[in-house]
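To begin, one chain is listed below as structure tokens, in the form predicted on its own.
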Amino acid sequence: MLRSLKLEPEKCTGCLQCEMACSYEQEGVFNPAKSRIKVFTFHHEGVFAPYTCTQCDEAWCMHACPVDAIVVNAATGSKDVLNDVCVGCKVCTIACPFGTVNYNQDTGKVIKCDLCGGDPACAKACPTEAITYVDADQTGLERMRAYAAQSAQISPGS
């Protein structure tokens, strides 16, 4: 059974614990700039939204890579960057429609979420469960139901 990150912005307080945990797990430093997950802040509304790679089925980053440095991890389903193959051309950063593949100037390679090999540090660190690691088939079910219920309440011409 594949699992994926479920992000619920309405639960996010903007504490940035996810960014700190990710940067420490992946880079060995507490530095949000090196995190593979980011918390977007809507300043005027006082709202926060965590976001990271969605591990797309049709991963444009992977298809765009000219040296095949992004591969599917059979165990987790994540699209992982092979550092020894990556040439740092950044084509994948352009191909990603969500902006979740980033360039690491220190290494000259790209970085993206790899689900921490199946034990995501961001989900473990999140105190409000705005980020959870769940069965991949369930990540969008509640949102689809809520949207359908909301759409049914909106009458045409209102």
The other form holds:
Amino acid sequence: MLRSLKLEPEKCTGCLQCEMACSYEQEGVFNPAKSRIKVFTFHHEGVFAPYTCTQCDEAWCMHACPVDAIVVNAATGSKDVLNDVCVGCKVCTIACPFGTVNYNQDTGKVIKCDLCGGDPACAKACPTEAITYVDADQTGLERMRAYAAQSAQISPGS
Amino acid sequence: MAWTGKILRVDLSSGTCIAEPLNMEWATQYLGQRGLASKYLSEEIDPTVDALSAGNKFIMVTGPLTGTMASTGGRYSVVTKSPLTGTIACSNSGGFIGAEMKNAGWDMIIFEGKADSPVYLYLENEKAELLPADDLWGLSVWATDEALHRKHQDPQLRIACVGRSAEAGCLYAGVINDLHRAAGRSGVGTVMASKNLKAVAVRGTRGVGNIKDPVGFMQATEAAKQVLADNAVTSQGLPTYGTQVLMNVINEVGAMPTRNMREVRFEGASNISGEAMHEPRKSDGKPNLVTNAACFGCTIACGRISTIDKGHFTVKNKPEYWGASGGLEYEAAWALGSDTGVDDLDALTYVNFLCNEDGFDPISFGATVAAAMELFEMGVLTEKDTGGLEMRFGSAEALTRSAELTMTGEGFGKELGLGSKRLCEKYGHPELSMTVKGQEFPAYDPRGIQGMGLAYATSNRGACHLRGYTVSSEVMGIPEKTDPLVTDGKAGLVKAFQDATAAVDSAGLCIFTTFAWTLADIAPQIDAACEGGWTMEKLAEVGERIWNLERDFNLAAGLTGKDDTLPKRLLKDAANTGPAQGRVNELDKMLPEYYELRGWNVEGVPTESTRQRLGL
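Given the form predicted on its own above, I would also like to look at the protein as it appears in the form predicted together with its partner chain.
What follows is the entire complex, opening with the chain shown before.
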């Protein structure tokens, strides 16, 4: 079963545990600046929203890469950067419509979410389940359930 | 080691920024943050120095766990000599700038001297420079934050700064970071402004590594997070209601200081409680509370993000206050509400916004307004003095107008900005100032919670709930229940809380974790991160060392055991209602035993053997 990261801003408190977990997993240090997942604060609205790569099937970044440094991980469906091949041209960062591929000036390579090889550290670290790793075909299931409950006039919690 | 091992020394007089190695011997004796910076301050300044002179220093400091995945590991402190109390001051804040400092590679920044004209520090990893801030001087915290983000074109810049209240000389101005988190008490912002230092803007991309035992650290922090997730206070009470979970609880036990502490219960408490913040408003059907929010790394998330009713008289024609911002914590709700007799939730939220916007402490401000209201109702303070303001208990107009004046030091706001002690002295009634060592009380009446009386009287920064929060034990039964009306055993309880708190405040962690954690949960996290063999016992000893170091500073600054007291009202006038009815605070029954347990002589001075035992 392929799984996807499911992000729910309404549950996020903006604590950045995900950013630390990500950077620790990927870089070996706690460093939000190098995190592949980012939490955005919309101050006036009082909203915190985590955001990261959705692992497009026809990934713009992958198709744009002139040296084939971005490849599909067959086990997880993630699009992974091959550091040895990446030349740091940044074309993928332009191609990605969502901004989730970024250049790392310390290494001269690009960085993006690779689902930690199938066990994403961000989801494990999130204290409020704003980030979960669920069946890729069923990311809308909980929301459907809530609306189903509403139409059946059952309180969503029950 | 989780320290970066590097401190930045900024000489504002000469304009230089120089990196220095951290004194690792002091780090193993004082851990970090509060303890470590207090050691530096004690070594580097004359305790008798005028707090607002160039001779005082202003230190921003992180703890070893700041910037790590330990839950709540994002704290930083400001340590300096307080202009409000004349004591050593340490104000602790969350938000994000502490972790950013650490990510930029610094444990501590020491500011010394005074700049000729306004400046701000721009810190980008190793690069540190003082830049002109003439165009920022006279701006609020919020406007400064916006201007710096725009100037540097970096939305990820973290900013701490002072507002107009500090510039105007308000003695309880704080340093605000990340728009609405505050190193709020004791006038640390006033010191910052006195140095012509408007802001500190930090961008750190180096990360925090250097963990002694990374695998052990991840295990220890994971286990500790589970303890927070399993505890009702830290997993339900605080996220749902914030510290405002206490409003109704403390009112019920008859320890809610009301109308300048004349009374111990507030009839309007439920209208300004955490529960009330959840209730839909009549006007737009939305509650005051928009969401809860976390500081860096915090898995509790007690922060309040609130809105004000757009139709409320305070903001009717001011759309700039219609968005969401930092809402009421219990201390602010109490001081602005119960202590002034105002139970208008929107008015309180508005004043809370102003306190953040221009950086002044809502506790000291609310308590000073309360004192002014009592003086006014006695006829001692008149409309001539207040510029026409009718300072009556319960008046939301008087409260909100007072805040608008204090935020810029205009008219009567200038006097309110000097605090309750100076106000009451000026009008000939020093006994009406509800302060210890010149600092206003927080939200627990010590007639109803006896241990807190001793905690206030002996606190090293004047009246404060965050130096030894025995409310935990006396009201909530954490870690074990003691009777709030009994004095027996409270000397030991206060000492244990004070020492443990000093250790937590030095680690980079938030004291709110201790609703669930004890030192047994904290020690393994520090020990896995830092060299030095950090056991519970060592942490308690470090806490005790810090407490005595702060005490020594204050004694050298000219304070004595005579300052370890409470206002007469709390020692002589009995509580008029509730479970504590008929009681005063029996400080005299607790203080001598406390001195003895501390290893101090009868005058409250640490003995030579105590100093030797603690390596002072």
